[in-house]
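Below sits a lone chain in structure tokens, taken as the form predicted alone.
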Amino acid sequence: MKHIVIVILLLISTLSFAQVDTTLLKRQQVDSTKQQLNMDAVYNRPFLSFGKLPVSVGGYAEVNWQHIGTDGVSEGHQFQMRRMTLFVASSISKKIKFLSEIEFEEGGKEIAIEFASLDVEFHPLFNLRGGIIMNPIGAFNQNHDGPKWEFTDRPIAATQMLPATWSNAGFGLFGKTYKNNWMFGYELYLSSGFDDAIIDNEEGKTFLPESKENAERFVESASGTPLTTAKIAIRNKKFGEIGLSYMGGIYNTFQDDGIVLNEKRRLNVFAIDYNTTLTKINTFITGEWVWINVDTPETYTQQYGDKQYGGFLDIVHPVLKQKMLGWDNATLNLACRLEYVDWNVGTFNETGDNIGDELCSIMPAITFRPTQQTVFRLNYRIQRQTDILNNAPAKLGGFSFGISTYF
């Protein structure tokens, strides 16, 4: 990773200090009357390419100011520089395609590959595509860009229920075909994926984002067995898109060298996200909702759950679309995002008293973008959590600001 890191600063400092013909440097602009699918997202980024050089870059910032506290208690002013993701793409032929990404999070603390890989197309319905691949479960997770949203948190149950942004290393096919005003995509994966981490962790609770801190993932699965994900995915110009997904496979280390440790558990995960246009309002709505089950040992408590559910439902209207400040296509927004997690369902054995460990959250926002690529968002959190004995909630409120840029 470190000499990853070491190249791409070399090339950044050669480009800058060299005498560059500006002429030669063409922005990829995305089509926007393309028909796209949420499968798309990897590739539906705006590109800086270079003369005749068949490798394009591009990548996105987010930087974050907020002031929130919990029960009247807050940590007060805190910046934040989220992150700032990498592309490298290129058309090797005219049928062979790679596209990496690379995230630093927290001013560089965390550095990952989120993505990175070798397309091979066959036929617009039959495509290979090999390497650190993002499990197409919901649309959040391939589809998390920050540019691309109004809001400076990425929704609660796509990355502490969901461990957006998940990727692992794997193969799979996927393809795509439209007629008239429809379009049908599909998508099947076959990768590593979790581990026992998901039941023994810190958090004292079933929980998969845990198993991202896992990085062994990528080069070999703690099961021995292939994490399967699949999606198909239908768009109508007039109705939207709706996309139906699965990932599930056994997630523990159930035999080690050949012998039997354990016997094996399984995780299955049901995703349903739905993005549409209100044509005569220009109101634009998305969201996705989540069911989890997992195989928990009968030695464990009840804290673990082997039942989950949750989503998020964001609203965006524009309220104003004109030149603004300088800008000529200046766009204000207004929005709303409606959060509910459940990271325990169902009752005590004994008392037959619902289990808590639940959220919910409200979170309305005003949001400007100068132009379609970069976005400043003000948001407020209305945010109220129960523990596991579904006491007096935690209440949770306050602002963040924050910019999102493409470059």
Second form
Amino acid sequence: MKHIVIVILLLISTLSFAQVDTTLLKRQQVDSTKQQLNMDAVYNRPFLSFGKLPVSVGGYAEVNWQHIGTDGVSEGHQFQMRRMTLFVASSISKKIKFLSEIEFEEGGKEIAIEFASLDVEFHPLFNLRGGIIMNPIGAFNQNHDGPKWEFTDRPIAATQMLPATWSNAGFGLFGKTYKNNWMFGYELYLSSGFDDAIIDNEEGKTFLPESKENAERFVESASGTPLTTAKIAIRNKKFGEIGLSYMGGIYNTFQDDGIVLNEKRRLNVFAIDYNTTLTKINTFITGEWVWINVDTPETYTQQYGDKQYGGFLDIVHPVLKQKMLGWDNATLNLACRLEYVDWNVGTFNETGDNIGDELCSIMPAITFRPTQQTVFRLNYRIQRQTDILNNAPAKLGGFSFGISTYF
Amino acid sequence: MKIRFFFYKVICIITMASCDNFVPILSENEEVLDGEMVGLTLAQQAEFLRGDEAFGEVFTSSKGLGPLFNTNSCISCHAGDGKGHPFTTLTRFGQSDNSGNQFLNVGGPQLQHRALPGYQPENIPNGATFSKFTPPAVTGLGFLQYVTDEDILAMADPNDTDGDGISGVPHWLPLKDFVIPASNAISQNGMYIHRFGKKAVAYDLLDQTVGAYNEDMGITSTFNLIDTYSGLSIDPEVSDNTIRDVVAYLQTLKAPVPRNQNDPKVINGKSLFSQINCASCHTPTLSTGYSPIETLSFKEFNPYTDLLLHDMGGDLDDGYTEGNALTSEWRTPPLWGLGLSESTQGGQYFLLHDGRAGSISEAILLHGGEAENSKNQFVNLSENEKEDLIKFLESL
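To test you: the structure above is the form predicted alone. What is the structure of the form predicted in complex with its partner chain?
What follows is the entire complex, opening with the chain shown before.
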């Protein structure tokens, strides 16, 4: 906590110092059209650097208004400062970099170090990374910056089934290579991971994000065994990028103080992600699909499912790309997100009927980007969610409007 | 281009201003079971809300769940305050006559079929008889709570003096130590009329709630500190306040609202219901005595139960019982809300105490014992009359 405060104070003081002489400030523009892999997201952020200082900073903020109701009961008008995130990057020496991301959620109630890693490059295909890493499962987890997306909410499958932003203390290797129209990248990390809370939580269902509540994981792994996360991604200039990833390990505290408490229980996650821009019409498509498999105790019944799957697909089509309201390169997009999650895949032993706990959502959007770093987005969500017994779904719907921008 | 952007902004503002029109609409009050009764004071509404929240609270191991349990929240069995599903049906075992439960030392009466990791859940011991209990709806219970003992006794006919083949007895049992009898309660040899539960072994909603926390979730309270796993007293895991809020919530849940009451088929079905003596047990109208909750005090209501135990014959006799009831005896379940049962049972009916009946007519056909006569009269109705009767039951 103390450290965080110091970091903030430092940042604020450097920022205010920087304000004195803006000529010192250099904004490193990122060309978002440049072909990159999802794994490059942490490098591919707009940073401000100060003269010759080897430190650059950046960040993004997201503010929202929403008016959403479920089955006729509305929470009314809600104004939310969802999050503010600060990045600090520094080149310690040639080929040694430190990158970090600190997130303040819900008006500072929650402060999390999402990412803080030391990267050492030995060869483009062989980099060592250590610190708080973002597990490369799916694409969203590593590539989650608000301004990159056309929707005020993060994908449900990524945050309510997978635990984005999911980061852990760990080490790993990553690398990248190109040839002609092809680009290939890999990542392999060992980190701390999940705990018993994924099947012992107030959600009343198997819920991976519950382990995020456990801040202990940055100093002590609940299972005492590593969580392995591996990803390969291939991009072709024409066809886009496809990623295959796996994350798995033992999640439960099967022993403590040398005393055996339980059998070892595993969790496995597989994900596939894809993104491309249809060259002719410039429509951008991105999505991911995830399968989760959790070894739950037989004494737990089917309330806590052992299989889950879900994903999302975003389609973003620029309808206008030109000078608008004085911005030279503004875009107006139409977009739509399709989402689906099944937290409990299977059928009831008692009746043979499908176990519910499913959600689907369609979210059309209109977004305006004065520049690539800033987005104004208006979404309408149509969502249906069933309970475990598959009773008539809860109907949720409503508008949200938000601004998200790098700064 | 500016014009287009301006246009876009205008749309934004209009939608923001009129957004109430864009959220999904509320189901009609009569189409759902949950919701508070009208006429509560602001304080009672606040308590209802707190109780509603507590009813939905999910317990975890760190909040005291288990070690043995059936599930981790009231709502997971009583979803939408309606009837449960075979998945949430629980099992009781170990008592076959009024000499009491012979299997208390091996986990009786309730089978806790789940356990925290590292613990073993219970199994039905050899030689124990058992019965399955599907969760009932919990709506309108405040009204049932305040029916006076005097009224219940007036409906009883233990020796069938009117000769209709239907007797009906109240379930007399000694009170648990934390239960305080109503001021107008009638006692007999130190025993009181119990009215909640399928065998009517719970005196009031506090009794039922304390038992549910303890037996269903392994959550102890100052009312009952005994842990179902060890049989020993442990610290309370839920506060008195929370239990009181849940009781208040149960008391002030609205009674199910009947639908299609002007449909001629429903009207005809209603008179058939009385003609063939269904109403002799499923008493259409009861009234409350005094209640400290104004909206429950001296009110008439239509639950279709007499709160009495009836011998329902061999088909519904599982060989298991509780208290002083016979194994074939069941308390008449209220029929209000019957037509909405499917809405909380995953779209199908699971009727009778263990959910064995997949439709209303199947439930009627399984009636026997004191209801044998009435059932036969149902069988002898014309198809149209049967249809009307079912229509009426669905309208409740």
